[in-house]
Structure formats: structure tokens, C-alpha cells
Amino acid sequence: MRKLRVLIMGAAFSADLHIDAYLRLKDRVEIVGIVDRAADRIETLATRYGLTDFKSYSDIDEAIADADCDLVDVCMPNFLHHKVTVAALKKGRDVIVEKPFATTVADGREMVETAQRLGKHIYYAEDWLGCPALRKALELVESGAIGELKFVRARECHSGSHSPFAQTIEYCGGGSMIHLGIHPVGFMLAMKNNRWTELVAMTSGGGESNLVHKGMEGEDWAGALMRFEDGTTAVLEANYVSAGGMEDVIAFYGTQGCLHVDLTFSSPIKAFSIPGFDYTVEKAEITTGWSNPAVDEKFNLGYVSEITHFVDCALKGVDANVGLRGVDGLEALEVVNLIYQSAKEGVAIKNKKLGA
């Protein structure tokens, strides 16, 4: 079997998550290059994972022009997704794009249109769709175990990003909804094949209107109600005001039962430490006292499954499953922007694509 040659764009948080997954697929993947303007970040990442046989780049354009690869994995700040993706597609590469798809809908559309015109694939990295617990929950829902699904409540929250790129709308596209809420939005759209009919939303407003993060241009709290073509309703929330670690909580309510899924605090380990642990769960501010240290967090959060799926698709030259395609990333971005519009204007918004 030939190996898929991958160029990693970025050497920070997302790159770490993806490289962990690639190294579980050594029989199918070869990492041929890593790009980052900070050479020390590349060195740190390579040392962490024992990577030696790859080429380092500090310049995006040089890397795309020079690297002998099949797939470009974009693990860079949001505002660079458009530039890197379009350049890679024009070079004849397939592309993985981290969430959110882009910072503007116009950029997202150009990315999708470029891929379609050139006959290449964009794979959208929505890790919730790879989570073993959520995949099992969907199997149970589809089996009829809780009757007819009527309502879903989904939220992703933590205490706030310290990245400079998350502080301004120009660089990230918004606040907590586009950064965190993109997960529940993308998950629900995939679950319902993008067939939503109506939404209404509120946000904290950004800046001085925020609940906690007054220096952040985007909102630090956002909530939306969505209705889907089959009558299912969903409440989706994202915020930067939840201390204690990442909260990924999804609940499904049917006519004959319910399901509750906790992606981040459901470790089988319960521990107490006075000095504290090296790590417990993502975004936890402290690790002392009682905690539930994560067990293979990257696998349980879906990164391994999504990357495996993308590798298999790229090797076969086919598109990804619903929810994991470029068009799905664009749809999620469009919905997030409509959530912002609804919150700003105080109106409900109908899906014109369905004629709702």
C-alpha cells in the first residue's frame, strides 16, 4: 500500500492533535514537512513525537511549492485557512482544514469553489463526528432506543482562549460561537444532513458587553435555537466563562427516553492530588484536589477517527462523509454568521435554501 504524504501547516495546538493521529497510522502516512514561522515550535513538536525524516519550512508559499506531498493539513490560525487552502488546491493537493472553515463566508465559498473547479477535495476537521461516545449515541438514537428524537442540547465551553488570534474578529471571525460553538453547530448540521429551517440567537455582544472578557472583540457567550426539517429542535451554546476545564456536553431527548454524553469529564479515573497532576483535562486551570484525569483524550475527542477517515478518503481519492466535507464546513460557517445576524438584529432567520 502506498503511503499518503502529508505536509503539516503549523506546529502549535492543532498540529499536535493531528500528528498524534498520523503516527497511529504509520503504515498509511508519511509526514514529509512541517511549516511554522517559529523554528523552535517545529523542533519542540518533532522532539515530542520523535519525528526526524521530514523537512522544516518557515514560509507558507515556499512549503506549498516545494513539498512533495499529496495532502496539506491546515493547522494554522483561522485567518490563514483561506490563503493556505486555495494555494494548496491550486498546487494540486487535497486539503484538511481545521475549524472554523474560514473567517468569512466569502472566503469559505471561494475555497469550496476552487476545490470543485480543480477536482480536488477539502476535508473539514469536525472532531465531534469522530468521538466514539457520540458515534455510539447516534447509533442508539437511530436504533429507536429512545423513541423518536425531538430535542438536542449541545454545548462547548471553557474559560477562554489566550491566543492573540482569538481576541480580534479580523483574525478569528468572531468569538465563542465561531471558535467553540462551531462544534455543536457542525454536529447538528451533519446529523440532519444540513436540513435546518429556522434559527434565533443571542450573544453577549463583545467588548465591554461581554460577561467576563471585556478585552475580547468577539462575544464570550452565545446561544442559539435551531429547528430542522424533520421537526427536531436544538439548543446550542458556546461560552468562554466556564472555569474548570473544557465542557463538551450533549443530550438527546426522545419520546421514549434520553441520552446524556459528556466528552471531557467522563474519565473512568477519579483521583485526588495535593501537589497536582501534570495534566488532567483540556483547559483545566488547576490539577490539584479531586479530578478525573483523561485517558487517551485525543482518541476520545475524535481526532484519531477523523484523521483516519481523511487519510482513507485521500488515498482513495474520494470525498468525506457528510459533516466532514468542505461544503459542510462552509455550511457551518454560514450558520454561525446567521446566528450572529440573528443576535444583532433580534430576529428569527429562516433557511432560504430550503424555502423555509
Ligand SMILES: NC(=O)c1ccc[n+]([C@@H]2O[C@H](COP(=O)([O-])OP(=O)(O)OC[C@H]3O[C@@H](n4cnc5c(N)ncnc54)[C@H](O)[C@@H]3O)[C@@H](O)[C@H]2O)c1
Contents of the next structure:
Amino acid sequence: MRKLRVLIMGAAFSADLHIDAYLRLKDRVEIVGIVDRAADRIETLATRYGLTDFKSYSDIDEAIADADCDLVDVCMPNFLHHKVTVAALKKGRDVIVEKPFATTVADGREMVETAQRLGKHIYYAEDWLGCPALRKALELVESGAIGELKFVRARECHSGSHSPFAQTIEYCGGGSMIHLGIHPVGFMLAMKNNRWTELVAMTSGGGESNLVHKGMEGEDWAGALMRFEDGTTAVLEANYVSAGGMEDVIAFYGTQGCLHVDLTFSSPIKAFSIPGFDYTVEKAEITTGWSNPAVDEKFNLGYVSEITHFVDCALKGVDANVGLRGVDGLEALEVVNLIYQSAKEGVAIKNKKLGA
Ligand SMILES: NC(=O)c1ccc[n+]([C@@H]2O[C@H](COP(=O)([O-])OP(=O)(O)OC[C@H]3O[C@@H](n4cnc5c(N)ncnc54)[C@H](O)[C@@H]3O)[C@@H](O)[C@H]2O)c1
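The form predicted together with the named molecule, contrasted with the form predicted on its own above:
Entire complex below, previous chain first.
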């Protein structure tokens, strides 16, 4: 069987998540190169995963020009998604793009148009769509287990991004809504095939107006209300003011029941530790006292399933499922930018594409 040759752009947090998934697919995937201007990060990843047979690059353009690959996986800061994606597509590669799709809608449109013009695929890495618990919840909703779905409440929150690139709008594209809220937004859009009709939003505003992170240009709290064509409503939230670990919490309410999904604090292990230990869940500040240490966090947060789907699609030369295509990344980015517009102008916004 032909193996998919992958070039990984970036050697930080998300590259680690993706490499973990590729190594579970060794029969189908070969990592041919890793790019990062910080050579020590490449070395750390290689040591952690026992990678030896790959090429290291420090320069993006050189890597794209030189690497003999089928797929370029963009695990670099948000503001580089556009540059790397367009260059890789022009070199004839398919591309995986991490969230958010880009920092501006104009950049995102150019990425999608370039892929369409060149007949290549962009795969948008919305890991929530790969979460086994959320897939099960969707199956239950689909089966009628809670009657007719009427309302979804979803949030991703933690105490702040570790990345220096998340601190400015130029590098990040916004604050907590584009960086974290893009997950609930992308998930909801995928559920409803992008058929949203109306939204209204509020944010903390950024900088001095923020609740906690006064030095951050983007907002540290944001909430949006959305309505969809079939009448379903949603409350979607993101913030950087939640201590204690990442909260990925999603609730579905129907005419005959409800479902509560807690992706990050629902480990089967309940621990009590006086000295503490190495790790419980993403972004948890301490590990002493009571905690719920995650079991195979990368699998449960959807990375393994999303990468498996992309590898299968790229090997077959087909597009990904709804929610995981370049156009879906662009739609989520457009919606986040309309959330920002609604919050800034204090207005409700209708989806002009549906003529609502
Ligand atoms: N889906 C998820 O849950 C998830 C989780 C974390 C990050 N992400 C996304 O993944 C992307 C990467 O985030 P991250 O936290 O892994 O890392 P990051 O954004 O902090 O940096 C990634 C790496 O890129 C390198 N880099 C930056 N500029 C470079 C350049 N010009 N040339 C070469 N190397 C360069 C840095 O040295 C760094 O190691 C972001 O878009 C982020 O939003 C997604």
C-alpha cells in the first residue's frame, strides 16, 4: 500500500498532537520532514516519538521547495496559515490547516480559491468533530434519543494561551473567540451544514477592557447567540478566565431529553494526590488534591480521528466530511469575524448568504 508522505510545518504543541496521530497510522503514513526555526523543538519531538528518518528544516520556503511529500500539515501560528497553505498548494500539495483557518477572511478566501483553482484539497483540522464522545452524542441526537434538538450550549475556555502568537490581533486574528470559540462555532456550523441565519454577540473588548488579561490585544471573554435555518438555537462561548484546566463542555437540549458532554473533566480516574504528579488535563495549573487525570487525551479530544480521516481522504484524493473542509474553515472564520462585528457595533447580524 502506498504511504502518504507528510511534511509537518511547526514543531510545537499542535505538531505534537498530530505526530502522535500519524504514528498510530504507520502503515499508511511516513513523516518525511519537520520545519521549525527552533531546531531544539524539532529535536525534542523527534526524541519523544523516536523519529529518525526525516529531514529537518528551519526555513518554510526551503522546506516546501525541497520536501518530497504529498501533504503539508500546517501546525504554525495563525498568521502563517495563509502563506504556508498558498505556497504548499502552488507546489501541488494537499494541505491540513489547523484552526483558525487564517487571521483574516480575505486570506482565508484566497486559500480556498487557490485550492479550487489548482484542484487540490485543504483539510480543516476541527478536532471536536473527531471526538468520540461528541460523535456518540451526535449519533444519539440523530437517532431521536432526545426528541427534536432545539438548543445547544457549547464552550471552550481556559486560563490563557501559552503561545506568544496568541497575544496580538495581527498574529492571532482576535482573542479567545477566534482561538478557542472557533471550536464550538465550527462544531455547530458542521452540525447544521453551515445553515445559520442570525447571530448576536458580546465580548470583553480586548486590552484594558478585558476581564483579566489586560496586556492581550484580543478579548479574553466572548459569547454569541446563534440561530439556524431549522430553528435550532445555540449559545457559544470562549474565555481565558477559567482556571483549573481546559473546559470543553457541550450540552444538547431536545423536546424529549438532553445530553451533557464534558470532554476534559470526565476521566474514569479520580485521583487525590498530596505531592502532585506530572499531568492531569490540558492547561491545569496544579495536580495536587483531587483531579481527573486524562486517559489518552489526544484520542479523546479528536486528533487521532481527524488525522485518520485526512490521511484516508488524501490517499484517495477526495475532500473531507462537512466541517473538515477548507470551505468550512473559512465559514467558521467568517462567522467569528461577524461575532466580532456584532459585539463591536451592538447589532444582530443576518446571514446574507441565505438571504435571511
Ligand atoms: N486544534 C487544537 O486544539 C489546537 C491546539 C493547539 C494549537 N492549535 C493551532 O495550531 C497552530 C500552532 O500552534 P502551537 O501552539 O502548536 O504553536 P505556536 O503557534 O506557538 O508555534 C508553532 C511553531 O512555529 C514555529 N515558527 C513560528 N514562526 C516560524 C517561521 N517563520 N519559520 C519557522 N518556524 C516558525 C515556532 O518556533 C513554533 O515552534 C495554531 O494555529 C494554533 O491555533 C490547535
